[in-house]
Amino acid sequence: MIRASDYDPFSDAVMRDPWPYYAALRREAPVFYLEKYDTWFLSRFEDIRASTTNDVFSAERGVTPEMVMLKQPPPPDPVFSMLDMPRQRDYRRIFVPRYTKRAVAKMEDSIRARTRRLLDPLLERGHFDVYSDLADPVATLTIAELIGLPEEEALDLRAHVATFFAREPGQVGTTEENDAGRVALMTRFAEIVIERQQAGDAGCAGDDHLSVLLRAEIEGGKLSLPAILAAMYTMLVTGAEVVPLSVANTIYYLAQHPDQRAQLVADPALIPHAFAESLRYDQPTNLLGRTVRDAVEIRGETLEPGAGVMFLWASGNRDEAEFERADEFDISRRPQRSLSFGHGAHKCIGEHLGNLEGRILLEELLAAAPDYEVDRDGAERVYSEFLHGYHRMPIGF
C-alpha cells in the first residue's frame, strides 16, 4: 500500500501516476514535510485555498518547483507572477484589460474561425491528434496574438517551451537541453522587443501585451528588458499549456464515459460544465509554491520561515472533503468552489479565455466527430512534475 512517506514529486512513480500518492497524503499527512527539499506540501482543498490568501507565504523567491524545492533563484527583475501584494497589483494591471469577461467574449468569433480553419483539413483525413494538431495550435496562436508575437513564428516559439519542460525518468530539475530551449526562446523574444523599440512610437502603439509593456511605467520607471522578457515568457507558457492538455483530457474522459458524451452531443450547452469537470478531475497545473515568510501553524504542524511550501492543486481538486465522489468524472457536477485556475491574488488572469477556448474546441470537435474513437495505445500523458494531462490524444472517426 502506498504511504504518504513514499511521496517525492520528482520520483518516477509520482510523475507517472500521482493520484494514489495524493490520496495517501490527504489521508495520512495533509501537511507533509520533505527534508531533502526543505519544503512542505499541502494536499487538502481547504488548506490550499486558505494559504493562497495568507500573506505569511511569499511568491518573491519563486513559485515553480525548481525555485521552491531546488532553491534556484527567481528572475532578478520583477515578473507579476512572482510578486506579493501590493507590488503585484501594478504589474498585473498591465494585462487585466485583455482578460475581463467582456473583453474575452469579443474574441469568440476569431477563435472559432481559427479552430475551424485548423479543423477542416483534419476532418478530411479522418484521424488526427487532438492535442498537437488542433488544441495546441489554437491556444498558441491565440496567446501569440495577444502578446504581439509574429504569427508565423508562434508555433516554433511554442516548441522551445516544450523543450524546456521535457523530462526523462530520473531527471530532477532542468538539463542543459532544457535550458537550451529556454535560451533560444528568450533570445528570439529579445530580438522582437529590440525591433519594436527601434520602431519608436509605432512599435508600441497597439494594445497587445508587448506594446503595453513597452509603454508601461511602474515603480518609478520603464520596465527593463529582462522584466519584459519574463512577462512574455510567463504569458506564453500559461496561455499555451493549460487549454490543450485540458481539451485532450476531456476528449479522453468522454470516450471513457459514452453516456456523458451523448449528453453533450444532444445538448452542447452542457459543454462548459464538462470542461470544468475535466479541469477539476485532471488539473493540468499540478503544483505551484511559495516560501514561508512568517511562522504559521497548519493542522498542528509549524512551518518555519525560509522553508518552501507547495500547493498541490491537482490533489486539492480531488479532495473527498470538498467533492463527493471526488475520484469520479461526472459532468453533472456543479461545485461551488474550485482550484482549477488557482485562488487569491495570484489566480490565473486567463480563466475566462481558457474557458472560452475549451468550450469552442469541444463544441467544434463534438459537432464534427461526435462518434470519435480514441487510439488508447497512442494516447500518452505528459511526464512532468509540473504539468498533468494527455499531450498525445489521437482519435479516429
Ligand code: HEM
Given for the second form:
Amino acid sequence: MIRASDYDPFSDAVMRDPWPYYAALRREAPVFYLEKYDTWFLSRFEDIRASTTNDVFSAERGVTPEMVMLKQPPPPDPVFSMLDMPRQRDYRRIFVPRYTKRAVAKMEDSIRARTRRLLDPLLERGHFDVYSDLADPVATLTIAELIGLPEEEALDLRAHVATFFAREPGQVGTTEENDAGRVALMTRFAEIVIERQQAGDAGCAGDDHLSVLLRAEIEGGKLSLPAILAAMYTMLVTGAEVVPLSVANTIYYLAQHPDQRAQLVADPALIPHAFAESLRYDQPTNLLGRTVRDAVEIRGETLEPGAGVMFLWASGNRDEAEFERADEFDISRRPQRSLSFGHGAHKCIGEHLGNLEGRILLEELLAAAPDYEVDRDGAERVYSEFLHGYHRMPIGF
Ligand code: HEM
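Can you now output the form predicted in complex with the ligand? The one shown was the form predicted on its own.
So here's everything in the complex, that chain up top.
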C-alpha cells in the first residue's frame, strides 16, 4: 500500500499516477514535509484554499516546482504571477480589462470561427488529434492575438514552450534543451518588442497586451524590456497550455462514460458543467507554490520562514471532505467551491477565457462527431510534475 512517506513530486511513479499518493497524503499527512526540498505539501482542499489568502505565504520567490522546491531563482524582473500584493495588483491591472466576463464574451464569435476553420478539414479525414490538431492551435492563436503576436508565428512560438516543458523519466528540474526552448522564445519576443518600439506611436496604439505593456507606467516609470518579455511569456504559457489539456481530458472522460456523453449531446447546455467536472477530476495545473515568509502553524505543524509550500490543487479537488465520491467523474455535480482556477489574489486571470474556449471546443466537437471513439493506445498523458492531462488524444468517427 502506498504511504504518504513514499511521496516525491519528481519521482517517476508520482509523475505517472499521483492519485494514490495524494489519497495517502490527505489521509496520513495532510501537511507533509520533504527535507530534501525544504518544502511542505498541502493536500487537503480546505488547507490549500485558506493558504492562498494567507499573506504569510509569498509568491516573490517563484511559484513553479523548480523555483519553490529546487530553489531556482525567479525572473529578476517583476511579473504579476510572482509578486505579492499590492505590487501584484498594479502589474495584473494591465491585463484585467481583457479578461472580464463581459470582455471575454465578445470573443465568442471569433473563437468559434477559428474553431470551425480548423475543425472542418479535420472532419473530412475521419480521425484527428483533439489536442494537437484542434484545441492547442485554437488556444494558441487566441492568446497570441490577445498578446499581439504575429499570427503566422504563433504556433512556432508555442512549440518553444512545449520544448521548455518537456520532461524525461528521472528528470528533476530543467535541462539544457528545456532552457534552449525558453531562450529561443525570449529572443524572438525581444525582436518583436523592439520592432514595435521602433514603429513609435503606431507600435503601441492597440489594445493588445504588448501595446498596453509598452504604454504602461508603473512604479514611476515605463516597464523595462525584460519585464515586458516576462509578462508576454507568462501570458503565452498560461494561455496556451492548460485549455487544450482540459479539453482533451474532457473528451477522454466522456468516452469512458457514454451515458454522460449522451446527456451532453442531447443537451449541450450541460457542457460547461462537464468541463468544470473535468477540471476538478483531473486538474491540469497539478501543483504550484509559495515560500513561507512568517512562521505559521497548520494542523499542529510549524512552517518556518524560507521553506517552500506547494499547493496540491489536483489533490484538493479530489478531497472527499469537500466532494462526495471525489474519485468519480460525474457531470451532474454542482459544487459550491473549487480549486480549479486557484483562489485568492492569484486566482486565474484567464478563468472566463478558459471556460469560453473549453465550451466552444466541446460544443463544436460534440456537434460534429457525437459518436467519436478515442484511440486508447494513442492517448498519452503529459509527463511532468506540473502539467497534467492528455496531450495526445486521437479520435476517430
Ligand atoms: C482551464 C483552463 C485553466 C486552468 C485550469 C487554470 C488554472 C490556474 C490556476 C490554478 C492558477 C493559480 C496560480 C497560483 O495561485 O499560483 C492560475 C493562474 C493564472 N492563470 Fe490560469 N488557468 C486556466 C486558463 C488560463 C488562461 C486561458 C489564461 C490566459 C490568459 C490563464 C492565465 C493565468 C495567469 C496569468 C495566472 C496568474 C495569475 C496571478 O498570479 O495573478 N489561465 N490559473
